[in-house]
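Below you'll find only one chain, the form predicted on its own, shown as structure tokens.
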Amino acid sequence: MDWSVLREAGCDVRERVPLRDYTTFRLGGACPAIVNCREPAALAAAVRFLSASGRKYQLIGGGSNLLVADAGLDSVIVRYASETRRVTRSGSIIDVDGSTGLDDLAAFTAEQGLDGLVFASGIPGTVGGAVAGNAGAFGNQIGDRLVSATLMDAAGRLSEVKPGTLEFSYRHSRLSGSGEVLVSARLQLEPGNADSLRVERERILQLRRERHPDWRTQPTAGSFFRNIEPTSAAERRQAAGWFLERAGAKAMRVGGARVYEKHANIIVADAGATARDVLELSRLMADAVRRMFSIELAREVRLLGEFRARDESS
């Protein structure tokens, strides 16, 4: 396929790329091509080109919430992520591209003395992925800060929507399955004290260092299961890790995949691990909670590609 049009539009196109290089789990096989887009114009060019050509594609962000099949994919991957934060401020309003890292945005708002997003400090992934999954921590979620969003559909058409149309719920929005891409977001924050926010940000980062593996050095996707919904047998939302720990998850391992010793809801991939190991381990964990508490755990991590034998597909 001739990718020159996309390269001229600012896309970085690489063929036969192992997707382990683009996820924090560092697992998964190759795809025919990966189209890296850092700016909205490049993303639009990629989506329109692939749509017009009839080529099957899937979109990812920072790859922090993905488990890619060992066999890889037969579709092109469009990756919307940038190491440069693309954000502007107007008073207490923030406009940010979906390709910007969520932690980069949290750092920016703390530096600017704007309160409301410091909870996102240390969370990997992009703003686009965060809004799609309504990312949150410490009782806060990004959907509560959204004023409007610019979306792109599968044909490359843009639309501006209000938060009410995105159907936000716990760790979910309609973007999780609609095929639309969050191109940019407008967020409403509150005036705060920059020094206090920097202290709070460092406190949160230290907390994460103490309780979570560093995804930069230890392959992981963070919390594998969603916390328990209040409509379940738990009666109120409770940490999935609480149930997993009591069900003995910390002692579990499948192949090169094991449960993190400091957090029962986190799977880490040691040397030699496969995506199948991770998925099989997650099933053992969920089965243990089901048997002990009659509670069904729901994955927070998204599966991408076909998983063989008894495994699931995305």
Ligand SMILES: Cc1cc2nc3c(=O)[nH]c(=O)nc-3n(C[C@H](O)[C@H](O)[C@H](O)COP(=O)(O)OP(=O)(O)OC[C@H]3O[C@@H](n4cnc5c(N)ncnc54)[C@H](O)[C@@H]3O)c2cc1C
Given for the second form:
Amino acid sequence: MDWSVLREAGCDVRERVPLRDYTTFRLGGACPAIVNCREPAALAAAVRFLSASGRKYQLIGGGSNLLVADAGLDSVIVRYASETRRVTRSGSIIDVDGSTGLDDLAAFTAEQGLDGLVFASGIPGTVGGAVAGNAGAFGNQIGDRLVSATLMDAAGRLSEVKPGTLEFSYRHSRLSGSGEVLVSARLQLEPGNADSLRVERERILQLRRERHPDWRTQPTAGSFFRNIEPTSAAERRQAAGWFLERAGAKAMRVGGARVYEKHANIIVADAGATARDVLELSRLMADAVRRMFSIELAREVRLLGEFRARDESS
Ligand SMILES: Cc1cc2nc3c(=O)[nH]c(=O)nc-3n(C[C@H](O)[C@H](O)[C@H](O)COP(=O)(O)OP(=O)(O)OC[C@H]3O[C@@H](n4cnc5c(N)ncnc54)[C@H](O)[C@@H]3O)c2cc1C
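What about the form predicted in complex with this ligand, after the form predicted on its own?
To see the whole picture, the full complex is given below, headed by that same chain.
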């Protein structure tokens, strides 16, 4: 395939690259090509080119919520992620490209004395991935801050939508399955005190350092399973980690994949681990919770590529 058009449009195209280099689990085989787009114009060029040539593609952001199959995948990967934050402020309104890192955005809002996003401090991945999965922490979620979003459909057409159309719920939005890309987002924040926000951000980062593995040095995708939905209006959502801990998950390991010693809902991949080890371990974890509590855990981490049918049904 001749990628020169995309390279001229500012995309960085690499062929036959292992996807482990693009996910925080650091697992997964190769794809035919990865098209790295840092800003909307490059993204539009990539989506339009691939759609016109009839080439299948999958979108990723920071790769922090993904488990990629060891065999890799057949489709091209479009990666919308940028190391530079692409954000502007107008009063308490923030406009940010979906390629910007979520933690970079959280840091920016704290520096600017804008309250409402500091909860996202330390969550890896991009703003696009966060809106698509309605990322959240400490009872807050990014969807609650959205005023409008610019989306791109599979043919590269842009539209601006209001949050009501995005069907936000716990770790979900319509973007999780619609094939649309979150190009940019407009968020409404509130005036706050920059000093207190900086202190709050530092407190959250410290909490994360104490409770979670550092994905830069310990490959992981964070919580593997979703928390458990309430069964009645009176009940609150319950942490999957609570059930996993009681079911003995912390002692579990398959090959190079093991449950993190400080958090029973987090799998870390040690040297030599495969995506298959991770999936097999997650199956054992879910089996243990099912046996002890008759509760069916649902995966939060998304699978990419071909896994065997037995694994996928776990
Ligand atoms: C150590 C650690 C801690 C974590 N803690 C939290 C936490 O506290 N709360 C939380 O919610 N999550 C947490 N996560 C999970 C993860 O960081 C979030 O789900 C994150 O928002 C995923 O963003 P991403 O860019 O990495 O998406 P990816 O993993 O690249 O992709 C995930 C999905 O989003 C889609 N997507 C990506 N970009 C876009 C876009 N621009 N438009 C539309 N769809 C898109 C992809 O197609 C894919 O389906 C954690 C992960 C790790 C490793």
